[in-house]
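Just the one chain here, the form predicted on its own, laid out as structure tokens.
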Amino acid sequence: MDRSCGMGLPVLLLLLLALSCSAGALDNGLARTPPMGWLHWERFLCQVDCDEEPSRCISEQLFMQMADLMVSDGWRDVGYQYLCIDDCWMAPTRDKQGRLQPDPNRFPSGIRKLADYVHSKGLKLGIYADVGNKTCAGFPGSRGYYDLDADTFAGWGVDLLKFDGCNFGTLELLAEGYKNMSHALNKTGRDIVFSCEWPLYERPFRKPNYTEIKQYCNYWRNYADVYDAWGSVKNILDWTSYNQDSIVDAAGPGGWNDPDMLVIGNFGLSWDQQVTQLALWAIMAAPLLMSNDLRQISPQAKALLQNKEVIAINQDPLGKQGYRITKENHFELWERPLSGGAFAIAVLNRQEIGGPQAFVFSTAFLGSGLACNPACSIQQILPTSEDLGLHNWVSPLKVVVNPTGTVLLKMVVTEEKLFDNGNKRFPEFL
């Protein structure tokens, strides 16, 4: 993979490299860093009976009572501010003067009262419509009715729109569907983040164009919607580390690549496989959309959805995303620059049999041989907080990883601790 732009330089030249090698953004001034909440797709879907289950169904009620523990469980206080409404909120039919209706089972006191209800806890509320004539589940969509329905959303309070591609006829109604939805959102005066499935729809016919899709879209889909599965996480990654040449220097402030939501805290991941999904999503810059049920999470999934230090990666604001460097036998190595000349680094065992494995590499080859030139301070941040300590640009370094297990590292470059021999500078090591 051609890493030239931007890769390995002093931070000032990175900084702006980072600007002329990404396409330009969408010019809302939103999204400056991966949005950060809660979803209801993947856990809640929308086929449960409200009568029979109303604990389990997607309703007013229980969208509040998210908002509730986003607020008392500490998420909003590390950066966890979108609570998303998903495909299954609307009426079967629009109202007589054409507008989207809440299902009065589900919503009856309106979108309006739950977006007051949910900016009262200090959130964000965002929901879902379709570019085609049908959303996915089959209720209304939105075409033909693109700036009535962005003035709708505007008008209840709505501050993120999830805008999917079911049902978009030819290629060319869904690029006009996507451009003219943002437009219309633009023109209310509202400030509402754009998330697009486009080039998920796309890629199957032709080649997205992300240059023009980031000039319309804030966050964008590109692969399959994730399941509660470690072969789906396993997929996605492959997919992401496979097309990382045409989708990488794509993203960046205001415009991201989204791999789709966290199912951490659900069922069908291990632990290690959820400290897998949440450092690669770290290192991709992706959306941290958590699809789970918040009243029944376990403390160890909370905690480490809550890590102040993944989060800190995530939201990293040079906003390069990260890229796979290498893969060697059952072992993926990953990097990501970060601010200040930083680098995370991940290390993925795909191996799904056996013990530990001891992986060994050398500092050397990250960065492009500057992400620890002359010295750098390594620190682990998962599984486990670990200082591995002060070393050189030519160390080797040792880590141990589960099967389907990632090792995550902080590498910051610093010249503390070095002493002098003759008319050269050596570490000294802790």
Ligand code: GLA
The other form holds:
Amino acid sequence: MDRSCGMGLPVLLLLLLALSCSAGALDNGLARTPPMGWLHWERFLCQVDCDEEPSRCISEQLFMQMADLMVSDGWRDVGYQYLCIDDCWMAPTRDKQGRLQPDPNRFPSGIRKLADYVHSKGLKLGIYADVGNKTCAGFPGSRGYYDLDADTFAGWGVDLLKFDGCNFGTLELLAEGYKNMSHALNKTGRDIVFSCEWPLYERPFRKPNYTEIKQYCNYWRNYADVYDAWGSVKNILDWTSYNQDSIVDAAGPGGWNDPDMLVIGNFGLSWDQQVTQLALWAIMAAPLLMSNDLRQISPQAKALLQNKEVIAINQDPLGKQGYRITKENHFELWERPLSGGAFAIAVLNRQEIGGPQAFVFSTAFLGSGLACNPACSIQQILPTSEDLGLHNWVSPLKVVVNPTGTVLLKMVVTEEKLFDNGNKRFPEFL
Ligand code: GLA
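After the form predicted on its own, can we look at the form predicted in complex with the ligand?
Complete assembly follows, chain above in first position.
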């Protein structure tokens, strides 16, 4: 990986390179596909005291248990690689040298030891800090310490930094802070994925500049925190489709919109709603960061989160984010262009009453008319895997979707003739 972006080249070449470097995503070579892993926040927060409830508090023991399970239960092997600490890991003050230090009750062996353990399992460690004076939970912020904190994290062997925006001060300080931390991480020479909340904190005051944000961040939160509730997942989807014209094009290899954690395997979502969350997070090319308890997850939720076909859609190398193409009554139709001219299609039933409902649509509608032209093979991926066979361009497709559920399809265009009329593009009955 070339973090230096052309160090050592003659000045003119360097200038040209600097111009081209500034045009695309953050040039640290990381997050070429949306990062996958586990993040403690939604499920574990920081409410529980370790003396009272050692098994449910944020501690090195909890992270080591999760690391063990990520390996033994097959999470790592399907791609969940980053094990991420969120807020409340810190001691309330910096040490004498001004360095951040972990809470000695929660992490008595220190973060370096935990990172070594996590690395020994073939996983990567994520940590949390804040651009402002204090984190959202009131622990020391990084303002004024960007270089020192980046060096501390690199020295510990951290692989990902979630950088929150609470207590950011002014919009100028917010932007400066994210840029400075991005540079500081790059200067360490260690590969550290940079996760930002810059647009989330900026949006109430002015429109975020995504061209700039993607030059500094590997992924970024736009909208409110996810909760373990269908209402929260719905709000995130509504916000995303409403704002898709300004955010979808910003995503691509190296930089992603982050609709927040997957809450699958917890308490608040029905089975169909869990299917919807995973299907739509795949369509949105979202980082797949689970926040659940891997010690107590149902086999059904585990199988869903480990579904290789869904993960392949999420991780598609073309790196294009999907979008909603229509909303008809209570149905939403989303599509995502995939590599090789394929498309992922999601049909979401937003009706919250009654039983399964049929949605009939024309494939001629999809991919600006190209997704199934002249024909395509269709694979249903969720809620169950089914081969729907070959389909021609104009024939209607019918899917039956449970209330609040989603049917996720993959469509691969084919030149195969469906009708023996010598005309591939326009089948018999046209
Ligand atoms: C903010 C973030 C959350 C979480 C908390 C921690 O609300 O958006 O994802 O990190 O802070 O305090």
